[in-house]
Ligand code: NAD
Amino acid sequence: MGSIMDLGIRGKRALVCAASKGLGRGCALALAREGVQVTIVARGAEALAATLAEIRKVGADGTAVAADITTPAGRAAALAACPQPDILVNNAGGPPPGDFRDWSRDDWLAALDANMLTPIELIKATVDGMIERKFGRIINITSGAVKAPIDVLGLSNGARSGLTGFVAGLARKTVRHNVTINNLLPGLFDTDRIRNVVGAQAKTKNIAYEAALAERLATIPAGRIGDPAEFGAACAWLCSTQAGYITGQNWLLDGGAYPGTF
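Next step in my check: the chain by itself in the form predicted in complex with this ligand, please.
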């Protein structure tokens, strides 16, 4: 995907979390195409190196940090590599599915750590620098489950709603300084995670992968799965200079799956 319009962010620095694969990778590549210097974080060094090579292929500056962003040490390593980001994309793996009767306090704390407190810690570490420099764009990758809960993903529904509620308040405090905070809510995107989920559903139902995917697609008006590059393009635009009047919003990218008028 080429550049559609000049987003005005060439030379800015971005910290993109959980970015070696999937949606985070889509965001990192879209920002790189706009000339942003991108620091990507993920746990596995191999996939990170492959994504870093692609970032450099589009001619952008890139750095990779192999770290678990949900730990204090991981966040410290990420921030050491990119101490003053102008753009922060918060992302981490999603919590496992299950029944809430089986979840212990530790299961809840892990979900809260990954999908609520890690983004808040990273915002805390970077937002004041953005305010001083009078430019900042913070994007949290959450989930369509924030708007329409998915029953088996109670840990995700809960933890991500906590983040959404918190940033709704903060986003109104920072926008005066040209620092915006918005959330992107994916529906069904073609990533490793979704391929695993659909694969598991196929196995449970004893049907082929294609049949399980077709069942999912039947609920999506677009009639297809989303491309992480489309997700990245939306992220890059929300990070543009043009998007400075948009804050505290929850953008659903779901091919029309959510049935409400708003």
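Output the form predicted on its own next; the form predicted in complex with this ligand has already been displayed.
So it's only the chain below, everything else dropped.
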């Protein structure tokens, strides 16, 4: 599948986290199609190998690292494989749904580690190299819940909002060096994560999974679930040379579900 618009990133190096499945995989494949050298990180070696095979199928150079990006050791392994990325896609599985009354301090710290502090650590490790080379694109995959909180996702609402606030300040300082930092906010996409969230909502309401999914679909003006490939295409464009004037933004990809003007 060739691009009509050349995004100008052929030969650049990308580090894509949680990239064996779902939205991370969609981003990795979209970048690979643009000729980017992609290093993908995920915990599951099997799914990782399958995604690496897809990357090579589109003719791109790829490396896979089986590691947990939310740990210091995992980040060290990822950065050893791709020490100077031009593109960084931060992504990690969201914390479990539930009722805040049941969460301990450790639950909160795990959520902050995965969905706020891990991206910040990876930005810290890579942004100065991007500034020196006068090119960098950092994308954080957050959630539509940052704009419209989802009741059962308190851990995610909190941790991801913390990251969003941090990024808002930093993104204004790096852009003069052609290093942009933006957030992609997915709504309902066809991923394992969404199956878990809808399952949790079904359990809370004591209804069947199909009924819970139908309820969610009824709130999406597009009338369908998103495809990870279209999410990846949006990510690739935000990483393009053409997108250098966009920074500190929160892009919603939710089929129109968020009802606000702003």
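The model shown is predicted, which means the values in this text are computed figures rather than measured ones. Positions refer to the first chain, counted from 1. Whichever C-alpha set is largest while still superposing within 1.5 Å between the two forms counts as the rigid core.
K.L.:
Would you tell me if residue 234 moves between the two forms by 2 Å or more at its C-alpha, with the rigid core held superposed?
P.N.:
No, its C-alpha moves less than 2 Å.
K.L.:
Classify residue 66 as shifted (yes) or not shifted (no) between the two forms, where shifted means its C-alpha moves by 2 Å or more with the rigid core superposed.
P.N.:
It does not reach a 2 Å shift.
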